[in-house]
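Take a look at this single chain in structure tokens; it is the form predicted on its own.
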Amino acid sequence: MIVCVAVVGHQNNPLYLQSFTEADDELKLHHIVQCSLDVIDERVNNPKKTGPTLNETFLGLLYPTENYKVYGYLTNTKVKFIFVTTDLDVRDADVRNFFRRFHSAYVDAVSNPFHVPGKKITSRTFAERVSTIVKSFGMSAAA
């Protein structure tokens, strides 16, 4: 189960983040969020210590905590993609889906011509597809 998503500036400044738990967690997600953009970076500045090539959009696990796993995602404009679950056994095909999915539905928010680039997303319409990309996680594998 996924239980926060964020979208994240090229600067690192939070865009979009909205979790999907009692509001307990939410402080606790939002500190997990800011710690993967230090993972990121760190991947990105030395593409040669990890394994994906500097083409690859797709970060995979960022790091696992005890309870959740953290992945990300990296746009060609740097605006990075993040989330976390609580699943410990996600395949890689659908987490690839969930990014594919959450960033067309990103360049749809963004392509608003009322959306200020740099600025928060406020759209409802980005929210509820974001809400529903996240429902449907997982469930190609079932079908």
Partner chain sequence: MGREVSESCVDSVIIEMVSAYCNRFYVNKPDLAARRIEAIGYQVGLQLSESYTRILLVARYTMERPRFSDHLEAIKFICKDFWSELFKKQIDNLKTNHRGTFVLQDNRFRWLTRMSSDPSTANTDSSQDPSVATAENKSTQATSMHLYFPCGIIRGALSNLGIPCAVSADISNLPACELQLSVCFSITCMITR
The other form holds:
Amino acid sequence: MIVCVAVVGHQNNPLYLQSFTEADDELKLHHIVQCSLDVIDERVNNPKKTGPTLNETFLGLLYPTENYKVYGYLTNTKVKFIFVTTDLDVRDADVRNFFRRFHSAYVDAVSNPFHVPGKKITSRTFAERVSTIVKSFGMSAAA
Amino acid sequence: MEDYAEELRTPPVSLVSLVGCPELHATISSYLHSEQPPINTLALPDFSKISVMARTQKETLDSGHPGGILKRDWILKHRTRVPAVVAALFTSDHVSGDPAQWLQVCTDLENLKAVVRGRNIKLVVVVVHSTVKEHSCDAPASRKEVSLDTIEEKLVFNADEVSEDRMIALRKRAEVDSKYLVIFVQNDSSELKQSLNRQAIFFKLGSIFAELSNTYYRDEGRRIKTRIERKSFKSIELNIRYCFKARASTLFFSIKKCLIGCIMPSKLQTIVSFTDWKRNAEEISRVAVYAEFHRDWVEALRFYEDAYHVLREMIGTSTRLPAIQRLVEIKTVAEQLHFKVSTLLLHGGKVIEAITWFRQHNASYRKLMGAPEVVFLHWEWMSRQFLVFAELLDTSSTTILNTSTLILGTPERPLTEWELHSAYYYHLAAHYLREKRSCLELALSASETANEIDSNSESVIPSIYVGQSTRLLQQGDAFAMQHLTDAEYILFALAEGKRFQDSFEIIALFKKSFESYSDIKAQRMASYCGYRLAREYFSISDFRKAKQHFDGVASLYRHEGWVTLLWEVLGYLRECSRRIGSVKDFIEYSLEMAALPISSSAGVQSPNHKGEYGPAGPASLPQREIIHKEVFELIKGESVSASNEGASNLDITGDQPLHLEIDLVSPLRVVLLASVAFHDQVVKPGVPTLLTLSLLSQLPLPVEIDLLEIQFNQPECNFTITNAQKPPLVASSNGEEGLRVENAPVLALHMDKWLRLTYDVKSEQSGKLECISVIARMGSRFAICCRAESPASMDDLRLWKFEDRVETFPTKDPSLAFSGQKAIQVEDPDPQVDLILGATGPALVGESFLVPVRVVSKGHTIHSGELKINIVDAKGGGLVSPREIEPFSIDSHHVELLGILGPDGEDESQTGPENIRKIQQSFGLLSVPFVNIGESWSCKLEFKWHRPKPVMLYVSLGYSPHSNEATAQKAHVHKSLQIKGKTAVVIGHRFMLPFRRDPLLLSKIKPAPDSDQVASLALKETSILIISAKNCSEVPLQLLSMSIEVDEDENRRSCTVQHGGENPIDPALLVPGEEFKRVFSIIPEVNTPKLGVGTVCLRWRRNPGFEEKSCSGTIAAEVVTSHKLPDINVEMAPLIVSLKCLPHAILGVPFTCYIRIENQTQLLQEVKYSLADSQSFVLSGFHNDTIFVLPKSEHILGYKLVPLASGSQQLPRFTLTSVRYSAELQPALAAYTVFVFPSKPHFTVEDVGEKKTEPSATE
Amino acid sequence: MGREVSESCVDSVIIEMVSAYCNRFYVNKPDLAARRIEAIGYQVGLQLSESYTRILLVARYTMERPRFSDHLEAIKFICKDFWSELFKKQIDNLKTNHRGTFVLQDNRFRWLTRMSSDPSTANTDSSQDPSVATAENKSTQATSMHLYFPCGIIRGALSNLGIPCAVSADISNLPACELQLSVCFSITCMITR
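Take the protein just shown as the form predicted on its own and give its structure as the form predicted together with its partner chain.
Following is the full complex, with the preceding chain placed first.
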């Protein structure tokens, strides 16, 4: 189950961060997302280290914390998508699929003329779409 | 890692035991220890001590009924108590002594063998010769050698007392191979031999021991391996069986336990001793042994790993111990196995394998929390795993340098970056330790009977099995071990847990991971660790350290705009500074928090989550408002509300008011942002210009500012704005009076709304006027000094720019918002002083030309004025002609500034020394004295023209209108004037031959190619020189004198120049264009083709007109214009023709004229002459003839002429041709004119001196 | 993806925007107007680049390197995909000196096709007689006003792809019009009609 989804901008600033837990560990999730940015930087700056996902938008598993897993995705416009899940075994295809759908949702959100690029995403429709995508995560629905 | 037993951490060393002959032990053991690999020795003085090696009672008991998986001390035992080899040392005299001794030896051997056989320890017998008698060795010695090489042979020969059969008997008894019977000579007489022997013996002993211990360990290994292979499957299936008949008898269980229990240690024993020994060897061994070593290594790993797996299988199965302790024991053993495995892997450089192995280890045990009461034990264990692995990674970090290249992990389970770095493990270790602490606190609070924990925990000791602990019961004088029940064990564990202070451990771990994350440039991970670290410090109320770490973290979050995290950290910081009691920090943090971009929607938190949040509480708008209120209460003077715990001794005391600085990078920019924009770029001094001051604050509640102070770089422009609502502050800075005070209707800042104030500013001082800062005073003791920013270059608020809000301009006018600057350029004041250059006409070359300069001050008084004079060529080009190189030649400048004359003629340099005065040829600097309003000051610039060149004269006056301020900027007046230079007089000259006397100048006849232009004069003949001076200026000139100076004195002899007539007494006035002539007669004395005649010196001056008289009483200085006359060519004329005849004749009256031909040469000159006819005369005589003129003599022709016409008539033309020179000489026409009167006139001669005679007819 | 809109509408919107900014909001402050128009273009460029990179991604999802590794790839993206998405054609010519100057040439820039300016005055250099010069300048200014918007779009797209740049348009040689993207290195698009 996905506990947190985040969109992070150019300057590693959070553009959208939503947690899907009842527990009050929101801060912890913030921390996790923020720390995973280090891994993203690492992979982008010297990509030879990360063999399979070379120059792919999908960055794969960023790092396992004590009881979470963090996956990352980097668009060509240097916007980072990160989600944190508690599932122990996650299928790669699911993650890619998730990110694909998430990306389209994001693009629609920022293409809204009333959205100023570089600012936080406050669109409600986006939030709803994201929550549906999150809910449908795991059951391999085609994008 | 340190808390592991030393024998576990370090590779074991094989052990050898020496029995008997204690005097030798030291030397031997030291030698063996220095052996590579080292061999430890267990020295037993005599055979009575050998029991230590024997299986002790306890062991035998345990082997029957094993209490645990793995004995705590088994490796230790193999290192200290159970040797691999026993060396029995017998003195030779015992061996070869009387039967009693021999019997003693035999019994000792027997006992020893008994002991040794139990553990199948290898045996070596050493026979020691105490005394050696020196005598020649002979042949039979060779028979005695017992399979020893030559040196021993000699020894054996020395040991001749021991008879061979005794030796053999000894060998038989000892049941050792002959080569394990060593004969040892204790002391040899000759040092060299001794050392030799010692070395030899030791070498032999060492090799024997090494070999034997090696074989021993290998045999042990093999033996137990076979046992495992025999039993392992059985143990498994036993386990399985055991699984479903869980109710079986304890006896049965004990057997299973025995099996498993004996599998474990034996495996371990083999592997440890074996592999570690090998690895030890590997360190010194060469590449040659690599393959073998490697093989063993892999094997060792394999053993460790399946030991580990068997153990893992045990978990579900065994119920030998109560559940909790069983789990603890298994975990402990697993820990040690894991430690060994990962050590081997890492030292082998197989980092990835090690890490994956650790992963599995972690994954397989993470879930085994065990009983809830002692779950903290699990967390402690976990954290220890991570810590140990981290330390292992660190120690072997040298081998994992190449990780950057390797492809991480498997595609399905990829390794992530941090798993390669110890930081990750430190971090998690700290994390689990925190878990442990919290669980422990929970458990402690749960267990109400805290006191009796202590009571029954003291008698608990660790048992002989790893990971077990038993109670020591004292029955009389005997001690008995008793297993604990789980309840007891829990109490014991709790008591143990209480003894440790975990916080410091946690802090150390976090710090370690913080540092190592920082080393690998993972700043966010590092800052997260720093955050946890700081929180630990906070929890143990070490607020300063906490604050310092929180600060570091906060900067990152600020920079990347993680508001929620920043809020959290700031909350801690705020609390810290409150506890420390530093008001400034407290207010700063509070203000920043209050101004964070947190909308109320962001933090919808149910209150029961309070624990999760720091002292700041949940990030929400109400919380911001609370903080806002609190801090402003504090500012107003009420101390902080007592609601929050901790010594809140915060208040701002009046004597030291609080002053916050907000600069361009300060995080407090969100609190107050001041943008200042002038409405235009340049302004004249004293002219007011508009300035818009815009203030923005993101504080959630409106802020009332009591007083605004706007400060400029020109302090006199500063002004203050008071709030109309508020009474003027008494405490506000009334220090400087006379400051402008504006009054604004309202000075309230609302969140995210610009407060725009427009005022006019007037600056008297030219230069840059820049608004530096805006100080907002709230209350009497609090002020925020905010650096002014210009809207053009203002970068947006760092945190708020990500917010979805409407950007507003600081100024209403968007163009001003784009281009507005906080600085403005104030121009120079325009001068109110006239600078008059009175120049009259063109300057004349040679004269010193005066340009009068008048400085008339109309509006300004002139202080410290200075006059700059500069002349440049009007046509561009420089004033220095390239021809003259030498700098001091007066002509090097065509025009030069000679000097500056003061108002009344005297030189300016005489006036005081404070005046600057600098004069170069084309530049002058002159200081102008103080001139009051309405007064004027004047001076004259004196120039001299050397060439007729037009010149641009620039004069600029710089002065300061205000007295005595050096800072006051200067006003400047510039004037320029073009002056053209003219040559005053042009001097010309002409040479004329004497009247009616024509020398034959050959150069005239046949002009030499070069001397064409040079005038030629006849030697010793008077000729006339006419000098003419023409005034070509526009002004009338006065000629004072004209003369010819003959410069070189030899020319004085060479030619004489007389002035015809004398100097004009009264200066001849030369109107423009008029020419003045003067006649000189010149007689060359020497015959030279180049004769310098001299230079004409013309002294003249301007004719003083009226205007100059009026402006200056002095008449213009006289000027000398000199003109060098060209050289003349003097030559001796061979023939001179002169005509003698009356100047006039009367019509019809005959008269005679003579033509004299003088021959000045030594030669006879033949000349032809001819006389042309003329219609106005009739003449008698030859018309033409050829005559000879004798040398140095003359020939005179005489003609009688009768004029036929009156008036000025031409005499018949006479032409002479010299045959010798073939040169024709024709006298000038002018010489051959006579005036013919129609009738004889009367002459009245008035004055003799009169040259020309005017005829006056008289009837 | 997405719905489509008639091109004439787009044209008229742009023209309307330009005229609004030049003749209503910032009368006789052309630089300010240009600034605002360019800013609008910038934002549009940012958003378009988001969606177009997404399109690219979907199109080439099988490709092994969908992420741009260097500037050149991004520039190529601008020239090919972005341009064809925006102007229904690709750049005609892409030149670069390898020190970062890129010259993008579009011989028939879509948005200028309907813009009228007679080539006679266009070709005459404006130095001959002042009257023609002023008229020339006027038309030039108007055209350049219309070019600020596409410039902004390109700039926004590039900077969103991580290439900070400043785009300027000069139409010195009409009908060929040349808009210059000066990045940290400079790109020159010459757009010929």
